[in-house]
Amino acid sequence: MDISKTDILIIGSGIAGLSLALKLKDLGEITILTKKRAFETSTSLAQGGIACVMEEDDSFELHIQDTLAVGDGICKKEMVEMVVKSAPERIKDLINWGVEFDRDSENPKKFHLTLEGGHSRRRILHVGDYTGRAIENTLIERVLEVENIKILENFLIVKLITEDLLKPSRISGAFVLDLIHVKPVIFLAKVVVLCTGGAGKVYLYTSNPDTATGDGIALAYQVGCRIANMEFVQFHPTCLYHPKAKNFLISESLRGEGAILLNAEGKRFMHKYEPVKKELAPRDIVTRAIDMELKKTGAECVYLDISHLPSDYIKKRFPYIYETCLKFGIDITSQPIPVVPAAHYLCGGIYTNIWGQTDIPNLFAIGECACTGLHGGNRLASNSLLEALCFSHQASLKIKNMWNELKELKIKPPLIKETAVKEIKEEKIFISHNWDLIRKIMWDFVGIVRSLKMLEFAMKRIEFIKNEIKENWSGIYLDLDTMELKSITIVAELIVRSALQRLESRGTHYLIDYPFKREKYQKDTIIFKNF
């Protein structure tokens, strides 16, 4: 079996992994592994932008208050304060790496800032309506310029290697599948960092890329890390509703610039659910309002209308959305956009401290796969890219501080035989059937509005699938779909188990049996651990 050695192993090629690699480039050899192409990340799909206090009428305190309010009492205030106050420096990092944020047309010395739901001020920096793609491309360019950083595409992590296989212990690397050459490879490293993104593919409808199968969370859970607050799955209110459109998000920035929501009868409805903020209410409120309207009317979608704004402005401000919708026969300058909610962001994940450290020595987690306490029960729009930047910086400080000790570590190869890896011999219809079944169970019973009966039903079905996988496909397989099925099964079970424990409605978790938030609740953080 091939064995590769590196100093720092980063799993994932989004903003978290790439920015961390650039911060650590002087320490030694860095290897970034990604299971598809380097740019196939949630970062690339982020349209809105990055939240940061930039104007005199804004303040850190206001941004902190907005984040805490949307997080619905679950945020860790010290985490929120750190992220918000360090945001200007992290924006400078991006600018120094070459990201060119849009400038104000009337004052080019200032950035153009937009407004999004839950924010009390305009504070979203952006690059058109394709901010994530601009950041991703720029960071990849910078990484490729550094000789000691390698990006290896089409490598799937299937197992983290620990010094003691029977109990939580120091990480020494990862067991990986080379998906191009269809063979196993072992990577040994002094530090492993999970930057694997979210788990939207656990749901039938999602804005996430196909890579978002919760791999990092499943890997961390299996070696003994705490996994926290998995019940808080954020559904984005507005994904394009069209039979040929896959996972295409309609940015919250449209509502920030004045777009309105209409029901199937062409009437506004948000005032019935949030009379003050209306379309600019936090995502959980807007999503539940759309869900209610769809159930009331039996319609398949609602509509987002920005056509009352000047045509030239729409094309200039939202070029990517305009061009994409036009491909599907929708001219957003003259007609409303059909939209529906979709699973968008996981607020829970691998429990970490302020340095991005997990419970396991030498294992870090950054970005959407981590639960830092920043988002609480519901993420404030455009805080996600910011979180990844801030915690990659925090992790870089900790790793640099530890490096004199880490670089002396002698990592021994694990005792794993070639025969431990299997090939799928049955028809793959069994794998694809369980894939589809889990995603439909999660969408139907663990979605925007939940009940204890629905959750218990989902739990039974997922346990059945988990046992079926254990009986028929235990171990490691040279097959992407099979290994991803194992990840989404673990993550789905953790989401349902967490939801069953939170007997209240808070943030993105709305339970009809307990429709109100408990002011004093004994389980602000719901944690599961495998050991």
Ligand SMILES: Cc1cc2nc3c(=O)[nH]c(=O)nc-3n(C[C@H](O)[C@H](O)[C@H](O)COP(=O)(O)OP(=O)(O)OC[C@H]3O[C@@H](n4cnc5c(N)ncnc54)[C@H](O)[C@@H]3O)c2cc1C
Given for the second form:
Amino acid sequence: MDISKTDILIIGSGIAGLSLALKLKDLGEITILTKKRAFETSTSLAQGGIACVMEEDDSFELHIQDTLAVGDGICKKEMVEMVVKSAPERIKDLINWGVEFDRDSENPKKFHLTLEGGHSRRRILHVGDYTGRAIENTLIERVLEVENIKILENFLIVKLITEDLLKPSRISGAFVLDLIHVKPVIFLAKVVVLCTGGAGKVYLYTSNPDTATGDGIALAYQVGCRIANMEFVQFHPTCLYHPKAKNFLISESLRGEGAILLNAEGKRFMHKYEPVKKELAPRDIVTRAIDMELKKTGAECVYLDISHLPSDYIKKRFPYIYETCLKFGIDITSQPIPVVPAAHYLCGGIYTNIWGQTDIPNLFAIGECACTGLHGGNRLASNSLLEALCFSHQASLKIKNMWNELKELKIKPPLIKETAVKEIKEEKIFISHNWDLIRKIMWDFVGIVRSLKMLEFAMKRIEFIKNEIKENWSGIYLDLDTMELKSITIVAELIVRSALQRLESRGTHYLIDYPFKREKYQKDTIIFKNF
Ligand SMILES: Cc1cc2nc3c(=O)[nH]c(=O)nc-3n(C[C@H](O)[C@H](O)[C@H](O)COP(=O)(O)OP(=O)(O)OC[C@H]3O[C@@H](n4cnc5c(N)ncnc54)[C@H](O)[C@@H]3O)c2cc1C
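Could you give the coordinates for the form predicted together with this ligand, as opposed to the form predicted on its own above?
So here's everything in the complex, that chain up top.
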């Protein structure tokens, strides 16, 4: 089997992985692995922008308060403070790397800032309505200029290699599938950093790209890392409802600029659920309101209407959304947009400290796969790109600090025989059927509104699928779908087990048996593997 050596192995080519590589570029040889093309990430799909205190009427204190309020009692204040206060420096990093945020048309010395739900001030920097794509492309360009950083596309990591198989121990690398040449490869490294993104694909309806199968969380769980707060799945209230539109998000910034929600009868309804903030209430409130309206009216979607704003303004401010909707026959300058909620962001993940370090000192986790304590029970809009940037900076400081010690590290190749890798012999329908089943179970029973009965029902079904996988497909398969099925099954189980532990309604976790917040509540819902 091929064995490749590198100093730092980064898994994932979104904002977390790319920005970390740039921060560490002078340290040694860096390899970034990504299971599809480099730009196929959630980062590329981000529309709204990135939050940062920029104006005099705003303050760090206000941004901290907004983050804590939306996080609903679960955020870690020291993490929130670090992120909010270092945001201006991290935005400067992006600008220095070449990201050109939109400027204010009346005062080009200033940036144009937009407003999103849960924010008390305009503080979202953006590039049109394709901020993520602008950031992703710029970072890829910068990374490609650096000689000692390699990006390897279509390389799927399927297992972390530990020094000891029977207890949590140092990581010596990763077991990887080269999906183009259909062969296994071992990568040995002194530091491994999981930047694998979220897990929206665990749900039937999601705004996430196909890459978001929670692989990093499943991998870290399997080697004994703590996984935290998985019950907090954020559903975005407004994804385009159209049979041919896969996962297309209608950004929150439309509501920030004045778009209103209408039910199937053409009536506004948000005032009934949040009389003050209405359409600008935090996402979980807007999502549950839409869910209630859909259940009440039996309609398949609600509508988001921005057509009262001048047509030229809409086209200039939201060019990507305007063009995309037009392709589906919807002219947003004159028609309301049919929308439904969809799984959007995972607030929980691999438990890390303020340096992005997991329970295993040479394994880091950054970006959406991590649970840093910033988001708590719910994420404030546009805080996640920022989180990835701030924690990649933090991790870079820690890795530099540990470098002399790491340099001396002798890494032993693992005793894995090539024969351990198998090919799927039976029809692929067994795999695709279980894929669909998991996603439907999660949507129907572990979605926007949950009950204990539904969670227990889901748990039994997931257990059944887990056992079926163990009996039929244990080990490593040369096949993306099979390996991803294993990840979504582990992640689905972690979400349900966490949800069953939190007997209250808080943040994005709404349990009809306990529709209130408990005075004494557990801060973090922690799950780890017993060896
Ligand atoms: C539609 C949409 C709009 C959004 N809008 C905003 C916004 O406006 N503002 C904001 O702050 N946030 C937004 N978010 C959230 C934000 O985009 C993500 O949280 C963030 O980009 C995550 O970055 P990341 O680097 O952690 O992961 P990603 O950008 O998702 O990158 C993950 C990488 O890991 C790789 N990977 C995964 N598993 C494996 C494996 N097993 N082997 C090899 N590679 C693997 C993937 O191929 C990919 O390269 C949005 C998200 C979506 C989906």
